[in-house]
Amino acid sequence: MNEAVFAHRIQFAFTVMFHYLFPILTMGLGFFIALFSTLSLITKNKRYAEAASFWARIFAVNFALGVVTGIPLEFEFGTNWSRFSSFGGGVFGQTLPLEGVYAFFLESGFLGMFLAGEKRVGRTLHWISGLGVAGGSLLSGYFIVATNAWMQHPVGYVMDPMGRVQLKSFWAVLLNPYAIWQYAHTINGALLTAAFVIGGIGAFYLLSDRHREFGMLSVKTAVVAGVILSITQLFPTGDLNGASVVRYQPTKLAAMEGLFDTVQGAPLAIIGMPDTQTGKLIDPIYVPQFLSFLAYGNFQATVDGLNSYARELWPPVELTYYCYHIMVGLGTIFIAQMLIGLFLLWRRKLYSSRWFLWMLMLTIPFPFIANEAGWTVAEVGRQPWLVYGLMKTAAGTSANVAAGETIFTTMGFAGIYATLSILFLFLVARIIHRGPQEGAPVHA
């Protein structure tokens, strides 16, 4: 890999991973805002209205940072990835604008209406705007995932005489079988992240003996939702998303599991260190035949190893393997943590178990790490392809942008993002310090 291609990849990875921190929370919080708003309408309980209002303010700050950090990505398509834009623009030029024109305006418009308050827009429109915030966030996420899924498993296109892809079926792209479970797994991860944030901040209020009723509602909501979401993150969404990898990207599967040799009755690696020089997994602990079962539903099925493919078609094995195991390991911890919380709720000790509240608060960053790790597996595991089977990554970069120029602008992005991070933390900390607006309007 030449220096310019490496610099372009590093810059895009850095900017997209920083940006991804914000949509993860926005997509998840939108659902909970709609949930609290609906419960307020049904029960007339002012606590739900306070919760919807509080999380909408967090959502607004997060949404603004997500928009700002997403803008450089659009420019990078033209500056650093111009050959990719020329090659695939006929397809993703249809889906990405939809994310911006429809989902973005739907999301931001309804958010403004929701923040304006029930007194100004009326209770019915206020409730509808809460649903619109959630719908816009989820729709926005789908267009992004569908675009990425096309790069993972290109469908619904034809090649023109110039060697560029042109859209043949818009619906084939939107209903790409790779997109369905990738989206479900991504959104489930976003909802789980929001549950941890809600629970962690609620735990903070209980530990500091402030806004106790709001804290109790937040922690209870997080635990109940967290149990469901952490389990469904594993099955069915994770399992069926993995089935797409098995079917369409066998080299990614082999890298995820550190499987070098083709094996009948392949074992599942719990831990171990992949060594690409020797083609072995160092100090592994295996579950015998379980990878074959997970991949094909048959303990005796044959799973292709990396050695079945040309070396130049291998993804970066170590990064894919470790990120996958970080994601799965954290996911397992999430299930255990939320089940403990549910047990404490059942024993009526959830709000007084300070050790659990501390754990809930301190684990807020972990779902973000798990989501970033999962996204890294999806993107790095697809290498060396930019569009799987059609265009390699090195062929998609701009030919006239030098490595030094990209490194320079990356340093600029790092400085700007550091400033934005401080601003974001300051604004969110101020909202948390002020707490919920007690006595917020209630749907009545």
Contents of the next structure:
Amino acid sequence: MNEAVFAHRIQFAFTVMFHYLFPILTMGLGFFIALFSTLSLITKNKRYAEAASFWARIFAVNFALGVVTGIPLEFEFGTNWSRFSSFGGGVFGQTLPLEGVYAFFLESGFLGMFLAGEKRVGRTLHWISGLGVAGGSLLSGYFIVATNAWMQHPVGYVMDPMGRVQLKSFWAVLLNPYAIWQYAHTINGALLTAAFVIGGIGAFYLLSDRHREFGMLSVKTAVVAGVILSITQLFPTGDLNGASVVRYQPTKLAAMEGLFDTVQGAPLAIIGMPDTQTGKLIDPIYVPQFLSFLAYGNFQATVDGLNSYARELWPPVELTYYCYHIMVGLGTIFIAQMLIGLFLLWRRKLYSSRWFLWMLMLTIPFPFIANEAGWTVAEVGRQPWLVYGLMKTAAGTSANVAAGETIFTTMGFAGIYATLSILFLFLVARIIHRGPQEGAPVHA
Amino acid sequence: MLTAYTVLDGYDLGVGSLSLWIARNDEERRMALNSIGPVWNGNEVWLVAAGGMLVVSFPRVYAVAFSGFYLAFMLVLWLLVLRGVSIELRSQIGNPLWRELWDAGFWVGSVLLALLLGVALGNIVRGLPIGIDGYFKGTFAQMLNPYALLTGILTVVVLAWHGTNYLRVKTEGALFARAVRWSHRLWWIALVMVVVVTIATFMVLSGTPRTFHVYPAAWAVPLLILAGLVWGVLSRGAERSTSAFRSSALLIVALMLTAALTIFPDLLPSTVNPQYSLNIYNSASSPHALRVSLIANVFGMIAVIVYSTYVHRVFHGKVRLGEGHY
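Give me the form predicted together with its partner chain now, not the form predicted alone.
Expanding to the full complex; the earlier chain stays at the top.
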């Protein structure tokens, strides 16, 4: 691979993966803030209002970091991927400003009102602004996923004589079939992440014997929501997102599963190490014929292996395969963990089982890892295409930006992001340390 | 959209670039920050939205400008981060050293951003070394030519004047008095810079831009620059602060529009060969795409304008400490 292309890819991968840590949580937390806010309005229970305002404070810090780290990505389309912008900007660019104009303003505007507090804006407006924060962050996610889905499965365009794509149908781009399930799976992942964060911080309060009622409410919410969400993460959203991959991106599917030879009645590999030299999966454990069933609903269906495609059309097999298996493996753990939590809740031992609370607290990073791994499968598995079937990644970079410049600025970003991480942890730790408080000022 | 961004983020950049001189102690600096606190983030979103619009409307211009100015844009990004972090972190710890550190960060970020944006604008007016393939052949050092530096300084000065006028509207007491004084000084500097840059522009472009020959009515726009300055001098009285703020807003709009008319119909003029310039005809998306994005965005923009007006209203009037966050 060309050195400059590699540098651009590293820069984008690094900045996008760092950025993605923040929206995962804001998209999920927005929903829970709206939920607590609604419950507080219905039940008049102060606990819910307290929870809504506590999570809104965490949301605010997260949101700020998400914005700061998101701006570079928009810039990078032009700075690092100028030939791609020139080629497809008229189509993929449709959804980008909409995110800024609709979703972002909705989110930041309502967040400001929500943080100002009930006394300042009135009860109903406060509740509406809670819903607005959730709506804005969910909408924001959709525009971004729709932009990405166009690169996974381009639709709604025509080629012009200059070899660029021009928009044919806006609605086709917005309602791309690939986007729908990719979005459902992403949002479900975000909600699950928020449930883990809420449960983990709640567990921390219970373990350290502070803010007990708030802790109990958080842990209970996390377990009840977590059971549902960890299952829906697998089915239907994961399954149907997988179905899009089967239909539109067979090479990605083959790499995810480490399937080299095309076979009838393909087995599902649970464990194994793909070896691209020999084209075999080393030390595999298989569930016979199950991959054919998952992909086509038929145990005897034929699944295309990597060998059916030219070698230069293979995505990086190992990375795709391992990230996919990390994601699925963690997903399985989440289901088990949340079911244990539900069992403890039913036996009225949830708040006193210190080992479970410890586990809840220590697994906060796991859903973030699963989300990042899933995103890597989506993006790396798409290679060598930048726009699937239309433009190769190597053809989309800025030809006039040297590798050295990109490496230099990547190091700059690494330094800035390291600093930002420390500041972020410091700010969140302060909010957690202060704990939930009634009518507390936002920036004390 | 870029004009809206300049007027709005312009005043908070301006506040930043003078905060070290106008606001002398911690309390005054907190007042200055609180005056822009509720709005600076929303103002910056205009930049992001303008970038998004550029992608969809003129993909080639976006591609050429952003890859051509690679290092400059990365610098802009880092400065935006530095500025945002400085504003938000300053209030987190009471230690005076900590606060001075972030005051300095806020100042550096604001001044350099204004300078870089002005330098970029100057280079666009002057023309860029765009080759036959439509890509930019130049170096970062070439961007720092004398003309672009002049427009950069003009930008810093005009935005600083705009910032002091904003502070005049939002503050009271000693801070207000100093803002009024600085507003007067900066008006003079702005006047000098406008004259210098106007002469320099005629020299660099060697003559009057085509647009003004073809459409004589376009002369109305540069006359607005004059109007902004005259209005500014008429609003020097301490009680006429709102009027002063409007005059600097008018000046900025007039300067931006004049720059746009000067290069029209080009978006990125080429100095290598006028044939290679990127203009509104050869780099626009298909009419269908433009129409769709116009419709899709107009409703959003209306909502945004309503919302921004609301926020400015809610926080209208003079800043009082205790109500703010910073």
